[in-house]
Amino acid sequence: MQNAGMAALQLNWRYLAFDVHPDRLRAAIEGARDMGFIGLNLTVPHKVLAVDMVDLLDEQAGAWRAVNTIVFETRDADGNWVPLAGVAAGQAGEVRSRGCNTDADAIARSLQEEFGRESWRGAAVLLLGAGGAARTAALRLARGGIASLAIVNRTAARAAELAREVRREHPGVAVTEGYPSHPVDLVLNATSLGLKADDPPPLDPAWLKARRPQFVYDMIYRPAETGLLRAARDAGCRAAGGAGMLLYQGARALELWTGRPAPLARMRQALEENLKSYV
């Protein structure tokens, strides 16, 4: 997806994946800066760790306390900080790292696109998971004015920690831990259950059939049809996977690196072609 976007913008860049142990994340970020990388994307478990490893945070990363995109910046001829792509090769002086978060708005945009709902104000949400992705989703939806949030997580202490944070930041949202007794509008899976064929479902299919929430969103995008999505559709729910979220967070990252609009149609095409090839 990213390489397709870069090719469409006629950039002599390459997007590559690296496995980095959390203990070496700081060194990896500093090494990428020293080697002239334009920027980085980070995934679990690095997003929260990186908050304290960059030179500054943008508004989004500061709000959600998670970094999924790093932009390396230098000063232009006028002394303004700009992405490295904004200066000629070899002309960069001092370089700093700016931590950004493109996940939160990508979640909101994908939910709107998939379900045709402009706002979740007043909605009742069941969130599965309490990790970094769940936290970002919880805070973003709470900021959007949801009425209630129920958090279910394998580790009760982490669910309680996230619940406390949402209550503190958004006291108008009724936050509970465990399955709610009231009707639910949206179920959001932010766990990794479903990535593997032998994974247990993150939610009991019997609960779905009995409660029938209107919308079910699984952040997992590969495979495109998870067990949760099948169960949700069998129960009569509208269901969608996380490909849209992946697309929009990636497109926004490319825009931050380049300062140019992302070629969204080409990136979407490349992503869809890749997901179709996944078995």
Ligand SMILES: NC(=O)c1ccc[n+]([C@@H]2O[C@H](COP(=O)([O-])OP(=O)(O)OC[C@H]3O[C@@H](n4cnc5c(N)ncnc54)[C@H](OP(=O)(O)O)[C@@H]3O)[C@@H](O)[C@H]2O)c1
Contents of the next structure:
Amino acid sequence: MQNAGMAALQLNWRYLAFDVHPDRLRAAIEGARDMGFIGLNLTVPHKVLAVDMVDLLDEQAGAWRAVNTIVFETRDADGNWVPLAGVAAGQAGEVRSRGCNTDADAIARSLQEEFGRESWRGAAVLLLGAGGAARTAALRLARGGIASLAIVNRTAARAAELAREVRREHPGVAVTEGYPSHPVDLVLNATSLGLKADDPPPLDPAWLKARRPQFVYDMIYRPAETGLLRAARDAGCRAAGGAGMLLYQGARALELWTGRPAPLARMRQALEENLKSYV
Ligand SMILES: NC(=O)c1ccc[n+]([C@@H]2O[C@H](COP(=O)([O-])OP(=O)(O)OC[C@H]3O[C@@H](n4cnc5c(N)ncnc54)[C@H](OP(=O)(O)O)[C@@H]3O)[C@@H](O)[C@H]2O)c1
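Condition change, the form predicted on its own to the form predicted together with the named molecule:
What follows is the whole complex; the chain from before opens it.
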């Protein structure tokens, strides 16, 4: 997806994956900066660790206390900090790292695209999971004015911790732990259950049938059709997987690195082709 986007923008760049031990994350970020990398994406468990390892945070990374994108910046001829990409190769002086977060808005944008709903103000949400993706979704939806958030997680202590954080940051949202007794508008799966074909469902299919939430979103994008999505459609819910979320966080990251609009259609096509090959 990123390499297709970069090619469409005629950039002589490559997007590469590196397996970095969390103990070496600081050294990896500094090494990438010193080697002239344009930027980085980070995934679990690095997103939270990196908050203290970058020179500054943008508004989003500051709000969610998680970094999924780093932009290396340098000064232009007028002394303003700009993405490294804006300065001719070899001309950069001092370089700093800006920690950004493109995940939260990607969730909101994908939910809007999939379900045609601009706002979730007043909605009742059931969140499955309490890891990094669940936390970002919970805080983003709470900021968007949902009425209630019920959190279900295998490890109850993590659900309780997330519930405390959402209550503290957004006292107007009614946050509970466990399955709610009231009707639910949106179920969001942010657990890893569904990645493997023999995983148990993250949510009891009987609950789905009985309660019939209007919308079910599974953050998992591979496989494209998870057991949860099948069960949700069988129960008459509108259901969508997480490919849009992946696309939009990546497209925004590319925009931050380049300062140019992302070639969304080309990136979407590359992503869809790639995901099809995993069916
Ligand atoms: N679409 C996208 O762009 C996108 C982006 C990020 C993540 N995701 C997806 O979101 C999911 C969570 O990612 P994450 O980054 O939040 O990971 P994470 O921080 O490791 O959290 C994993 C979550 O899954 C739960 N879980 C794991 N194995 C389980 C099991 N066997 N039974 C029940 N619960 C289990 C964990 O519960 P415990 O707390 O009990 O361990 C935790 O709530 C993954 O499936 C990932 O692929 C999608």
